[in-house]
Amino acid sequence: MKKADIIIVGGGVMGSSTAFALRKNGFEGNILVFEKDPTYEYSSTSRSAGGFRQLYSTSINIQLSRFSLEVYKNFTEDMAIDGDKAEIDFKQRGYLFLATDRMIAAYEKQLKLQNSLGVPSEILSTSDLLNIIPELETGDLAGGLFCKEDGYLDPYSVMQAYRKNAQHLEVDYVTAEVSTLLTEGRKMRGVQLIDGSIYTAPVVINCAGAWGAALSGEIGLPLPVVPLKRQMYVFDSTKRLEKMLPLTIDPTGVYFRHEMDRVVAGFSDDVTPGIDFNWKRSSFDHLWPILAHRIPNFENLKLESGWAGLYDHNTVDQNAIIGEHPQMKGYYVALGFSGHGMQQAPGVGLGLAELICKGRYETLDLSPLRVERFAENDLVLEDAIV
């Protein structure tokens, strides 16, 4: 039986981002990051569509964007260990919502929000959308919400700097796979690995993703978080674009972007909850069409490859939830982003050092995000959901 001081089960973006912030807060004690798989082959951030914008409809979401854009955009230097910059290929091409007539509407009242909170979001009319996206068909549309700060990074990259940093600072990594949360009473004591080992802590912090629920579910306090697979496509089109595309949302849901000088694309489809990599050609063939009516240029294309990767996805605000479990001391939770993780893990593992350390939010109030709030049915409602 080994100790440490605070453990945290999952070294993806957001346990490597808190690792990192419970050092840059002056935590001196004895960090356990424990990541089953060290190549991150699974890992929902490596697999993650790279996304990255302020365009939400509840403040908690943009003030978390609006928190990790100054760090994404001085990333590459203040992330630097003896010289070696941090890149993460962070392409701020803007970040597009294409509507309707009947879309416009909550688009302005999103845009009243989101510029209250020092967002430089607007409304496109069809001959600014023209001006992006030449190619782009706009018969049955009225318009657009458009941020240029936004776009698109490197996942990958983000997190390895975030690991590498925290080694830095003496964060311990661990490759091994947390088989059960272990409690005494109503605090944690810590956890059991695969292989039987035992490491207590009083602190633990569930950063698993699409696994963190289930870890949960079995020492008696349920999430609502479910995994859901996502699918990404690559394909190259015969005849290119004018100019670079920013993230594009189509009011069908079907979402697409520039990957060096191919195009990738994506759709949120409804699957049966579970692990579940398993990517499918011919799942494409519902979004061609769609990708074909809105710029005509994809009429002719060829699909080169993709990928499939899990949502830890909250089944009743989809919004994250983050903090201590008003049921277990010592207990943190970082889970149920549903595709937010990359966007915010920032601002979320900022907020839990600092919760952790200092007994309470300074820079951000994470609290909208507790645990609690499905009990007392204050829920974060967000419209924006891709």
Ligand SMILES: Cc1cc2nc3c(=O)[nH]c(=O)nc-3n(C[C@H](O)[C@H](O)[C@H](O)COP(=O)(O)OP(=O)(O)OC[C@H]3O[C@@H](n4cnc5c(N)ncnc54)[C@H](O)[C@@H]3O)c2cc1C
Second form
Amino acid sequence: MKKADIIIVGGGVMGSSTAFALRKNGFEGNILVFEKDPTYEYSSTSRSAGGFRQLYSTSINIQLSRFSLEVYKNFTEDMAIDGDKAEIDFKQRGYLFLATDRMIAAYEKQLKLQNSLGVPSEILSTSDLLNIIPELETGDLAGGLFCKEDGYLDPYSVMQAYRKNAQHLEVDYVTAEVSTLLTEGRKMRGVQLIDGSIYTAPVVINCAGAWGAALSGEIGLPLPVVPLKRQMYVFDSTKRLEKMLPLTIDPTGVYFRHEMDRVVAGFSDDVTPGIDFNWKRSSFDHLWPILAHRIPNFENLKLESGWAGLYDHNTVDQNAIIGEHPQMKGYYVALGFSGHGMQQAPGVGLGLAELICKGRYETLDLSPLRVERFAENDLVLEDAIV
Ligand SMILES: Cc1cc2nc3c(=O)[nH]c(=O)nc-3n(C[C@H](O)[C@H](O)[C@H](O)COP(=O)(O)OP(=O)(O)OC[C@H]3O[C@@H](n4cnc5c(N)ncnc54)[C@H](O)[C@@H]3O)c2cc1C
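What would you give as the form predicted in complex with the named molecule, now that the form predicted on its own is on the page?
Shown next: the complete complex, the earlier chain at its head.
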């Protein structure tokens, strides 16, 4: 039996951001991160679209992204180790929700809240839209909601930088799969690994992404989170666009952005929950007419590749679940990000670190995302879920 002070299950962007923030908050005890796959091949972080936006309808999501914006803007320098910079390719090319007549009033309402929290989002007319995407088909649009500070970044590099910085601050990463969380009455005791070995710790943080709710359910603490397959597609538009694209969301929900000289697109289709990484080329048949209608340059696009990844999808209110579990002392969770975790990882890590080290949130109040909200029916109802 081995001992630690804090165990983190899952070393993706959430686990690594949390480990790093614990050290930054002065936690000097022994921190062990268990990560079953050091290549991160199937982690959601590696398979993310990397979109970054402050365009939400709830204060908590806007504030989390606003906090992350400052972190990501300075990330390359701030996370450098011995002069080795942490490049994350943060492209602030903007984030754009295209709107039909029917949708624009809802975006105007969101805009008011965003602006009141300092986000410089704006409602664009159809002619403004053409300044951003000259080739855009605007005939069926009334305008769009845009934020120029937003854009996209490289999720894998963000996660690796957090991991390397955590390791630099003497957090230990162990390549092993946790088979069970261990409890003693209503207190956390540690974890058991697949090989049977036991590690004890008074604090265990579940950052196991799409696999996390199953671990929690096995100790009688179910969470409303399921793995949900999401597919991404990479294509060559063949006919070049005049300008680089913001991350653009079509009114149908199909989204696209540039990746070097290629375009990456995605869509949240209706699928049965489960662990499924099977990428189907044929699913693109649904996206292609939508893309070709919106940007006629895409009519002759060539689909080159793609991938499938997992959302850790919160089935009740599609938002993160963060904090200590009310029924288990020492058991913390950071799960249920439902497709917007990359833009929340810096604030989530810091929030958990403050909660554990100081007993309260100091920088950002993440309590709206607490586990108890489901029992209290105090949900975080976000309109801008992609
Ligand atoms: C296709 C797609 C597009 C997305 N687009 C965006 C976007 O545009 N913007 C955005 O903000 N977010 C986006 N997301 C969501 C974002 O990627 C996730 O919210 C975020 O990466 C979650 O990070 P995580 O660390 O919680 O999970 P993960 O990255 O999955 O990390 C969890 C880790 O836990 C490990 N693990 C699991 N079980 C165990 C165990 N029992 N023992 C040991 N290790 C274990 C796994 O191997 C994994 O590495 C997208 C996700 C997908 C799939």
